[in-house]
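As structure tokens, one chain now follows by itself in the form predicted alone.
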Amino acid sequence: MPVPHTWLGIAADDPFGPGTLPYGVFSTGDGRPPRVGVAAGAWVLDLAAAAYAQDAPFAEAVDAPVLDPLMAQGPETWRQVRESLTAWLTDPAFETALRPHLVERASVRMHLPFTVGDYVDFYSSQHHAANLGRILRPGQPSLPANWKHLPLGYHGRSGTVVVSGTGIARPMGQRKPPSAEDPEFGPSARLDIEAEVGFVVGVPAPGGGVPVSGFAEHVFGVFLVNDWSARDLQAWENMPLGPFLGKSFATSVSPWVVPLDALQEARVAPPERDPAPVEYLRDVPGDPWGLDLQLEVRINGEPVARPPFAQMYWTPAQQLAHLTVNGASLRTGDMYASGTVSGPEKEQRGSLIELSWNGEEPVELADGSTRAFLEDGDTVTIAATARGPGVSVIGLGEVTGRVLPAQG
């Protein structure tokens, strides 16, 4: 299916071309409150202003400082908005009416795009889980006994989810170096990143479970996540209840949410599962929700890893099914993340604990410096793209954060 041309003159390979049309929340510094926008090439369209100008039936749903009202409307409205946007931006008859509602993307400030409800982080890359098993449990099976039977995850802290560009203060906490007899208190010395993909719920579910087949009826869109991790804090606190302070200090998300409809060409079959999943986790034949996304991790502007999302063992549809199978409810704005994305090759590992093999093989940067873990002043950026219709590229934008000194 060819990508339509736009009167904005957007190149066919622009990651924010007419095949992407991601949603975000922006402000322009003119005193007006944040509002919903749609990225189109180098521009942002003020969606509510455009909708009112065209007397669109969904104008009130997009007239808000967050995406929540639009997300709650459901797939029929989501498709209606996207079809309208495509028509408005490709038919020259709309140019005169819509030009006044466009602003340059480089000039806007981006905000957290939705009100975060609950936050769950999964652990669904077999390569990542196996690497951590080899690093942290040498001589034992690399995967926990339950790993291939269900998508493992933990509940994160929604109140510290921040938008891309927010500075990340090095967390304080307890850590116990192997050589120490007692734990110490201070700033984390092993600050890490995790390159992940996030999914946000639009349509609520009061409980009772969302089947794998119901994924697209409830999930509004996709974005990027950096699940910052203090490995030394995490190691000391992890027994027996799992991640806590080593994870809860900050989770960064990209400002643009890409609708699922933009990723139809990127859908692929997930890896073969052995053993076969139990019934509620089985893929729907002919309706795969593996996604062929190519991530890139950069430290201070330099690429250090390119994790492939297509190799994730558990799909986002299976993650949602598992998240709700016990009767847990869904609310608009609930988000969940894939877990660290890693591939089989060293340059495909989505965290520094893997890239440096727990500090034994530091990553060398172009300026000659090395990183086992992050230093104050480091800037981490995670970007991602996917294949779109024809020769087009679907961009998920970037999530960026700069490490600040500890505040304690």
The other form holds:
There are 2 protein chains.
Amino acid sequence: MPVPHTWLGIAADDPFGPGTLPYGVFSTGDGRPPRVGVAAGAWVLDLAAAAYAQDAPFAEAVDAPVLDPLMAQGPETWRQVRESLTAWLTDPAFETALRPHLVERASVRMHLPFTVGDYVDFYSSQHHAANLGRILRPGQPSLPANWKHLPLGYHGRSGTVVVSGTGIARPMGQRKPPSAEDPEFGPSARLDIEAEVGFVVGVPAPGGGVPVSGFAEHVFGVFLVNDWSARDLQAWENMPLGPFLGKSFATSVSPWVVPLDALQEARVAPPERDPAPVEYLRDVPGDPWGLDLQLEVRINGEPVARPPFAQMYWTPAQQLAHLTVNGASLRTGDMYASGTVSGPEKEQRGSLIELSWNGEEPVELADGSTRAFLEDGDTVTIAATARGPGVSVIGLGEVTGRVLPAQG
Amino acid sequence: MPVPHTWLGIAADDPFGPGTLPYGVFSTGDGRPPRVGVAAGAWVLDLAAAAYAQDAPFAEAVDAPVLDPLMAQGPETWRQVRESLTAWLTDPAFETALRPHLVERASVRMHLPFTVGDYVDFYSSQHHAANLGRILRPGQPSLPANWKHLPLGYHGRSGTVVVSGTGIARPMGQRKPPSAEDPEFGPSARLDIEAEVGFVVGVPAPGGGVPVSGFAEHVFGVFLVNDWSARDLQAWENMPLGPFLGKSFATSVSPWVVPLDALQEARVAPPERDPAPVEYLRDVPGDPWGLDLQLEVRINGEPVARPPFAQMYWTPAQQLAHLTVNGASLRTGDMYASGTVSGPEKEQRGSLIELSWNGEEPVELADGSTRAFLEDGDTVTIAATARGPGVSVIGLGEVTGRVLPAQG
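Next block: the form predicted in complex with a further copy of the same chain, after the form predicted alone:
All chains and molecules follow, beginning with the one already shown.
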């Protein structure tokens, strides 16, 4: 699809060009409450103000301090809003009316874009799961026996999902070094990141049972997730109930939610699945939900990994089908994350435990320092773009967070 | 404490006597929205209506379709409300003014009492954990190595917490019998219950770090939980991320939340802990939060177990301290459950997997039928009472649910 020209003069390769049009919630520091915005190049459009000015039928649904009401509307409204936005930004006839509702993106503060319902974290990169198996269970099969039969996942803490830019205090907790008799208590010494892609539910499913084919009827959009992980806390608590305090202190999300419609050209076939999964997990022929997103992980501004999302074994459509196959309901704002995105190459690994191979091969940074795990003061940024077949670049923006000292 | 006499003529041994005064949310089927009520014997007091009539300072906080605003107020208001309720119901001078705000409890419909934030399920009965270890990991130590060092837990699905009385459809899912090569898909064949006690947070803790001594400053009240569990789904999915679809289809809660102040006489010292836990988990001397609650599990009305809560290894105060020690925030409405309550005796086990020893010793019911696990149509009820040193009986009411056929 060729990039439409906007009267805003957005460059053709701007990741927030007119092919992206992501939604977020912003405030302007003038006492006005947070409100829904759409990013366009270096600008944010105040969506409700613009919609009221244009007498758009969806004005009320976007007049809120969160995306929840818009997300709950469903695909027809989502398309309508997007078509209106495209028309408004590309037809110079709208410029005079809309200019007053644009603010510079660099000047706004971004907020959590939606009310998080439940948060499920999956584990769907075969490369990541196999790397962790090799690191944590040497001598055993690298993948758990169930891994290729279902998208493994667990519930995370929704109350500690924070928007990009929020400082992340190093968590306190119990850990037991293999050599120690008893557990110790103190700040995590192995603080890590996990580069993931997140999905948020718009349309509820009160009875669960969303088939793979129902993904785009329920999911509103895509964003980036940093699933901060305290590896030492996690190792000690993990058996037999899975991750808990090693994860629950914070999960950061990017502020801009990219609608599925913006990612149509990034849809790719997922990898071959062997063995074929049971029926409720089968891909719909001709309707693939692999996504060709290129992630980049930076520590203090320096790229340390470029994880490829296209190689994820389980797609977000399969994850949603699995999540609801037992009858579990979906609410507007329920979110789920892909699991750490890792590719087959070393520089494609989405976590430090993989990049440094459990600390044995610390990552070298340009300033000469090394990182086995994160240090206080480190800033971690995960960014991503999707490339379509044409010249258009679709960006997911970025999620960033700085490690603060433990508050003991 | 002697039971005060009420002008309602409540029997001294009524579990919802004037020493209990639990809070819930009810509606009356006349089109009026759900509202906060207080149970007193066979009656429900419409709390906001009564409070406005008495010009009580807390009237606005209880004028809501959920307990959230009252819960957020904190212990001083909670005590004030309770003192007013006691005065209103025991002083005959209030009878004329309050009679119009009483409705028969048998006539009301109960709703979920609060907006569930995050839901954490613990695993804090040593007898339960050891039974499961013996059943699931024969030949290995019955308790995981970490079990006596921290209250193990995991996050459950808050969106599928339902109020007592809600039908529970048998979940569909994958399970792999040991003899099978590949997993099968179908209705769970091993549907179970877990009899638990729940706690709900009233006062938020934005930075986490609630000490054991802070329990009563943050927790509003206590209720009963049936953590429905599909053992076959759980067994197949559990490694390495813990419970997910085997639990997430439904969790039932009792409709009446009993305030901590009602349970003062039920506070008992928890069992001796050996080894002593690390400092943040130590009991506060003279401020014990073991609770002498006697649970009863009934299948189709017939008692099958009487689990003793007083024997729980970790107290709810320790659970809250653990949950927040990593900095995880608390919100009003965050709830947590104790984990299955099981005592040392066979008839004290709070789950069927224990009662039937993984199906090997089915439970015999009075009608001659047996249960290894639940059948469609079974109704499970969990009830509980706390006995104080005097004649007063404090009830937690009950949580009930009927198993419906799978919806495939």
